[in-house]
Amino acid sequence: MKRAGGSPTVALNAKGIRMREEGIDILSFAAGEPDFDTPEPVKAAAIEAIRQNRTHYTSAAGTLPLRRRIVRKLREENGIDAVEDGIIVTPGAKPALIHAIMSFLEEGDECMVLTPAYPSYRSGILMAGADFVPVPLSFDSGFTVTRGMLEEKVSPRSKMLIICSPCNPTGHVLTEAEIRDIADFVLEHDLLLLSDEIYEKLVYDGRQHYSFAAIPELRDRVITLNGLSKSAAMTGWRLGYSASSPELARVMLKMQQNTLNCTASFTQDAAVTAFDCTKETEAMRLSYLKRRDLICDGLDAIPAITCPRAEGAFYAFFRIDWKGMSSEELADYILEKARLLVVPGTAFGEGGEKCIRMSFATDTASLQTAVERLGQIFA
């Protein structure tokens, strides 16, 4: 544990809390959660099995009606051919996630992540023992993912790659030709793979979001992390779920089992409604892509700020030009002086040198008072 750290974005949310309670006049962009409410047929079903006492335990890998809907999804959807003795049901994505680095990583191993990236992702590997290998991507290629990357990375070491498309906090959306490349990559150094697709619903501009696991050669070394916090907007309900291979999907149920038991049940009772609300989930998706307008054409048009639009997700990712100053100088400066909480890039690793990640998964009225201010500062 001495070896990670805490979470930078959770801890720059509570700093935003507490400066809200003490009646500081701040707008926080920290968080990576949706403002809408939970669709009321998802509220409903969950009362609904209160109601009905289904409040106990659960199998640990889940449900078998959710399960069996997860299977349904992934098949229909995502064109993964899975089964239910591979889905693992776990309260949010984020345990998925450790889960599974703590089943297959161990001291000696390392693991690839291509950065910018979720800091838990370091997190979790450096709690496993193993070594954090960071593939930096470039902000001017648009993070862009090539096979010459990856190669100079790789190690007889190397045992796990981390992918999340689309991606927080750059928004990028792994292309058809990335997919292959990095697919043919895993295939030639034998590793598995890990694909965090919790923003898959938030796609913009006509592009597709594609799955590993559906390309036949890669189904048994993918592990799909996936979740309804963010198309569903149940951030509180914690729900989420990893799809594997059931030899896989063995050895993360003892991490489940031997931690967590089991999601609670009247939310997995919930989800399996959540996943039918397709209008509600479209319904945000064309909000934000409102919103990544609004603010993702607003900061570039300042001059000290390059803000290309965001692919997907719902994250501003930009890069300041302003008196030499680091990423982390940068956002206490905007703290200070324009009253705004955003995370500095570098706390997604590499490659976020002198950017700022802003959440616009928050109202227009708020994302336009940050532009304004911005300007003002960057003027």
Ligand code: PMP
Contents of the next structure:
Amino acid sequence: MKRAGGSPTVALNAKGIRMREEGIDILSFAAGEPDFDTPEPVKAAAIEAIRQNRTHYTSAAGTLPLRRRIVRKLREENGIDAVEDGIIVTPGAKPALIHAIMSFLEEGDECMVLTPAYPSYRSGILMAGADFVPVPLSFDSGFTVTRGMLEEKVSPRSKMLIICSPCNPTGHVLTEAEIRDIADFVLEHDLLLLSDEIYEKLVYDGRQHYSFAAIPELRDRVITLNGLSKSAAMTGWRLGYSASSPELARVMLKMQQNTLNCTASFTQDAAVTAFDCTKETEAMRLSYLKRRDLICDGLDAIPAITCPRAEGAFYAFFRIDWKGMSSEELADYILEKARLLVVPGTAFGEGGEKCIRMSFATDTASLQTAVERLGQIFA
Ligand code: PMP
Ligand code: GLU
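Having gone through the form predicted on its own, I am curious about the other one (the form predicted in complex with this ligand); can you provide its structure?
Full assembly next; the chain just shown is listed first.
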């Protein structure tokens, strides 16, 4: 634990909540969390489950109806040849992530991660006693990855590669060509691939999300992570899952049996309904798309700021060239002068220098105010 950091995104979110509770007038763009309410049918299903006394332990891997629904979803929407025994339902995707890392990495192993990246990857790897190997991508090339970049960082100790597409924080959505390069690389170096697909439903401008586990040769070495936090606005419910081969799932299940036991029973019942809320998910996506244009285009028009349009997820990740300030200095300056809570790009590791992340899963009026205030302080 001495090697791991806390989660900067979780800590900043708490800071924003605290400041507002204390009556300090700030707008928070720190948390990556939908501002939408959970769809009504999901809430109704949970209430009904509680009424029916579905309030006991379930099997550690999750209820059979939910695992079957997840298998159907993965087959129909992702082209993954998923099986029930490969699914483990977890309280949020984060435990699935940590279970996978703790299960397959140990001291002496290296895990490669494309950066800027979700900070819990690094902490998880360090908690497992393994070494974190960043593969820094560059802002100027749109955070695209090449085979050469991966080859430069691989070693005989490399055991796992973690990929997140659509990416938190950069918004990059891997192209088919990038997916193919990564797949070849993973096969050639005999790696496990942890594919975090939690933002899969949030892709824009006609882009498409591809799942690594749909590639037959990779099937047995990919652990797919996903959940309902983003797609169904269910962050507080805690519902995620891992999908892998039954062999890998058997190992990860021991983590769940000895720590969380199972995911809340009525949350699982409600989740079965959530997978059918495709209309609601699409309405949210269209709303995020409008907000993306508002914030990204608005910020990009400020001379000191370069803000490309996010290709997916719900974060604006932009560079500010202002008096040589670092990303931490910029975040402090923005909080002090514009009263906006944002995340410094370096919280996501190398490649985030001079960058800021702002969530646009926030109401339009707040986004408009943010653009105006940033325009004033960086004029
Ligand atoms: N992966 C990424 C990239 C995320 O942004 C999040 C959201 N915090 C998670 C995993 C975990 O999501 P949750 O535990 O809320 O399902
Ligand atoms: N996904 C969110 C974020 O990146 C929530 C915080 C977290 O899970 O670390 O802000």
